[in-house]
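Single chain ahead, by itself, as structure tokens, in the form predicted alone.
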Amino acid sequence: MSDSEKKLIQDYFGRQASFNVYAKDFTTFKTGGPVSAVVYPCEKRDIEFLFNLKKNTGIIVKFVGNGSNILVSDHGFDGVIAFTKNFSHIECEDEIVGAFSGVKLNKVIGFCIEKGLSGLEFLTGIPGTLGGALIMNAGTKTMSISDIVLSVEFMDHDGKWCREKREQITWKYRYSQLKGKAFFILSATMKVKKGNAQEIKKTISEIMKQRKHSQPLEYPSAGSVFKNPEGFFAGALIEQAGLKGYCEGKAKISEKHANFIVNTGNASSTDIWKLMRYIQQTIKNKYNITLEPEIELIGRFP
């Protein structure tokens, strides 16, 4: 990114812009090199500026919520990372919850507890924000966020603001057509139902207890690394292949959950990437199954 392009960003965002920020300081993996520019948009016009910046200069713009579900290269990223945390408003009317893309999932769940609304409990413990959850159709073995979405408002790749109903968007396992349709996701409405706050809390507590028991939450990670192939569970395949505990540098396949790669010390993004490649090659050789990453790789990898 040129100095003139950085000045353009600085002039517009002011204190809401930083330069050469290391990804290890904002990703849940705690790895990654310098990002050319980091900004914090908070209004529609800020998104419009970023769209025009990309259109006119070719600079790549990536929107990031919680810094989970991504792996940024040790070489860094010569583009703009735009954090969505300022888009965090939540509201409800009857049995419909509306929330902006930058709100963390656990905050939406907390809001529902306060209002005595049920239906989002299955998202408990999933790291990240609503925007990321919509992009990847986040969920569990039995439910996905697409099951409760009513509509999504977003800017498309022509710079036009759109609102589409759930039925206008293609949803699959850990996939949403929004990934291709949207330059930026602004908000979504979701269907919930009235419930008992104490029962909702109990359900959430049980889900968190199970997650703590089965997932290595004590180490930096990005959640599940691979999508489940049709008819299989990625974690079970990796475990059956005898890969639990296998290390590459300070990156390790969790002994608690084989579909988690954890940073046990000062792991690099390259360590994690090499471990991902090793897992993929091993599973392909043993079972002739191709594991597709659930996390997004940003920047250049070897």
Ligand SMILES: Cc1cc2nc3c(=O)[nH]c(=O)nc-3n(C[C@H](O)[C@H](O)[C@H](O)COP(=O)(O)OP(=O)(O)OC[C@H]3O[C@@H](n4cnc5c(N)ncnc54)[C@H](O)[C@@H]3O)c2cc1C
Contents of the next structure:
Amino acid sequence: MSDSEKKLIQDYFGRQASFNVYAKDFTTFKTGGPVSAVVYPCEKRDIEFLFNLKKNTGIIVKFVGNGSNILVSDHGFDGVIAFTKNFSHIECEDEIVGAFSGVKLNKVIGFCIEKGLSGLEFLTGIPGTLGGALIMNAGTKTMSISDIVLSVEFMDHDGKWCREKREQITWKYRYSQLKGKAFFILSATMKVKKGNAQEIKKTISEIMKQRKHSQPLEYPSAGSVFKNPEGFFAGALIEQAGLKGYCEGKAKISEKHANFIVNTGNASSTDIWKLMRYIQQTIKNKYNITLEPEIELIGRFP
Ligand SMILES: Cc1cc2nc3c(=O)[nH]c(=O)nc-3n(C[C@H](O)[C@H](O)[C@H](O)COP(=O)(O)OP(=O)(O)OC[C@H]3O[C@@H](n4cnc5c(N)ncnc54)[C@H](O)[C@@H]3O)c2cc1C
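What does the same protein look like in the form predicted together with the ligand, given that the last one was the form predicted alone?
The complete assembly is shown below, putting the previous chain first.
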């Protein structure tokens, strides 16, 4: 990014812009090199500025919620990362919850507990924002966020603000058409139902207990690295292939959950990427199954 492009961003965002920020400081993997510019938009017109910046200069603009599903290259990323955390309002009317995309899922769940609303408990323990969850249709074995979404408001790739109903968007396992449709997701409404706060809390603590038991939450990671191929569990395949505990530098295939790669020290993104490649090659050779990444790679690899 040129100095004049940086100045353009600085002049618009002022103190809400920084330059050469390391991705290891904002990703849950705690890896990744310098990003040319990071900004903190907080209203629609800031998104419109970013859209025009992209359109007029060709600078890549990438939105980041909690950085819990991305792997940023050690070479960094020559573009703008726009953090969504300022889009944080939540409200409800009867049995509908509306939230902005930068809200963390645990905040929405907390809001629902306060209001005695049930339906979002299955998202417990997913350390992302609503925007990140919508982009990849986050969820668990039993449910995905698309099961409860009613509508999504977003800016499309032509710079137009749109609101679409759930049915207008194609959703599949860990796939949402929003990835292609939306430049930026602003907000969503979700269907909930009246429930009992005590029972909701009980369900949540059971889910959290189960997660702590089965996932290596003590290490930095991005959750499951690969999608489950049709008819299989990626974790089970990796475990059967004898890969648990295998390391590349300080990146390791978790002993607790084989579909997690954990950063056990100062791992680099390249270590993680090499492990991913090794897992894919091994599973292809042993079972002729192609594992597709669930996490998103940003920047140049290796
Ligand atoms: C310990 C752990 C457990 C996890 N468990 C699960 C699980 O059970 N199920 C599951 O599905 N995932 C799980 N994940 C992965 C991750 O938390 C989810 O995918 C989460 O929804 C990502 O949200 P995020 O805000 O961190 O997204 P980010 O990583 O910040 O971004 C992910 C993608 O969404 C895009 N994006 C984010 N916000 C916007 C926006 N407002 N507009 C446009 N694009 C946007 C980004 O550009 C990027 O392409 C886990 C991760 C960890 C670390």
